[in-house]
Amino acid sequence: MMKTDTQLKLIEIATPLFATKGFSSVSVREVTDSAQTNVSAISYHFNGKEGLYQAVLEEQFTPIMQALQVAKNNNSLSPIERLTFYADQIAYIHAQRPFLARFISSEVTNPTGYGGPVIEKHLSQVYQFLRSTLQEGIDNGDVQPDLNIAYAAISLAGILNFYFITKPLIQKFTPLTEDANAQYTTHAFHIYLHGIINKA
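Structure of this chain only, please, in the form predicted alone.
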């Protein structure tokens, strides 16, 4: 269902407010004043602040869900190519959605009754995609047969996303270039596939 211009504007305004201040510290009036709309607009379009917050989280995860669908529907990709595509998309998506990592971190460590289920739903879909892709890799011989796919799926999701969740802290330790996001995901995914031990 297509969102109205007012809904899109409210989501756009509310996203940085919720991300930086937290759900409970953002008032309906603060959002509607910033959006220059009637205070009843949030109730009308989202059934209240809770519904707006859920809509913000859904919008944050939309490109990830789209990337998963593309990867799943492209039968020409091998399991490793599918995982590579997903890893590449993560860097791009975090660059386009700079508050995504903050929402994930906040709702995983201190879930709200409204945002927790949304985050859980989407992370579950990512986990299932990674599990099924890894299993396909085992089945066709691309992946080690004794691999624990549950741990391998969790490891990949963690390797790719932990950097973005901790990036503000990481920047205090080491300088990051403009293309650090893409460089990191490429390097991290290479380590995930091949490890760090010198096989020579």
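Heads up, when I say rigid core I mean the largest set of C-alphas that superpose within 1.5 Å between the two forms. Numbering follows the first chain given and starts at 1. Bear in mind the structure is a predicted one, so any value in this text is a computation, not a measurement. What changes on going to the form predicted together with the DNA:
For residue 31, a C-alpha deviation of 2 angstroms or more is recorded between the two forms after rigid-core alignment.
Once both forms are fitted on their core, a CA shift of 2 Å or more is seen for residue 49 between the two forms. With a cut-off of 2 Å and the rigid core superposed, residue 182 has a Cα displacement that falls short of the cut-off between the two forms.
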The other form holds:
Protein chains: 2
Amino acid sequence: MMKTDTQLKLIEIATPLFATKGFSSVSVREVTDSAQTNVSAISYHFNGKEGLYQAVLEEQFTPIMQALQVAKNNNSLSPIERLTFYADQIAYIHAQRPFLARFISSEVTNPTGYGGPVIEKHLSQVYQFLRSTLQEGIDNGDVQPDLNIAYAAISLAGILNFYFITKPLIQKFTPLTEDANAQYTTHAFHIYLHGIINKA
Amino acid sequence: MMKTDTQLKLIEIATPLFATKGFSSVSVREVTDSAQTNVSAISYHFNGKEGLYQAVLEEQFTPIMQALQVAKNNNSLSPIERLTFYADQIAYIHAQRPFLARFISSEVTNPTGYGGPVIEKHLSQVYQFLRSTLQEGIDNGDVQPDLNIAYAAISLAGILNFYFITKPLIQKFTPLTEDANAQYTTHAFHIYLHGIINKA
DNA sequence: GTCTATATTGCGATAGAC
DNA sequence: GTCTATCGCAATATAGAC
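And the form predicted together with the DNA, for comparison with the form predicted alone?
Let's see the whole complex now, leading with the same chain.
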């Protein structure tokens, strides 16, 4: 299904509004005023406010699914290399979609009912990917054998994603340069990796 | 200012509602119906919906301020010991206030205007505490000297807090035992510590 | 497809009886 | 201090002209 100019415009305007204010705090008038159209456009094109929100969410999540697909199919990489690839992808995706972290965080803490299932499905896949990659690392001796892979998977997701979730706040009390995203990710992953590798 | 039974009851009922649905998705009727009183009670006791929300937030944040005060005053501890103390406190506080993580996450992603400043003030203090403690660790040789303390501080906050923010979601695709909170915190902090200590 | 005008609902706040 | 009834407003959705 091809999207019209009006549909694209509405999604573009609605994305930062939903991300920063939350679904229920955004009025459809707010969106249509900025998009220089009228309220009925949302009902006509998206079957109401919830439909617009769903369209925004789906558009936000496409790069995550793609990156995960690539990481899984990349069988030539070692477990550690695959985790490194994941870390790099995180920085790249958040640079590409600066509002993604807010949508995830928002849907995790205050699920909307339509967004909840979408987030759940995707994050569950990320979790399983990290778990199984860590297990492979233990099996081939690169990773400490006494590691709890469930907790270690959450730790990695946390050390990488928390920064992007809290970035709007962090910026208020510490300066962040333009390339801070990649720098943080590299540094944080470095700490994590030194914490889990097997010292031979 | 001493709180009456009705005030305490309203705060108790409102806390999980605000935490799980978000400020704007909770109606005052919803709260007063569950609290077995009437709408006007909120205006009478808290000067409106926003006043009730502020009272809820303040009640949630008291243990963080207290823990930080104790950690700062504990000058007998080494930097590493003080970070360990902080990690233990995180698990304890979240066990004491199971909704705190949701309020923080919610206010960081979708600030309400009254909650925003409160969160900002407190989290800024936590950040400065972690930063300066890490710097002390570098100075006394316990911590790797090439560590970026700003990124390392965020990494620690992330590895510890992300779990509690996403816990409602994590529980949906992996089983968590009753003592998982403390277990996760110990394990995650262990990974982090091995990632930053100076191998002499 | 796009607009205006309106229907309808639900919200927070409050006046006033008790 | 607590209640009922109601006011006034802003929300989404939609009917119907163009």
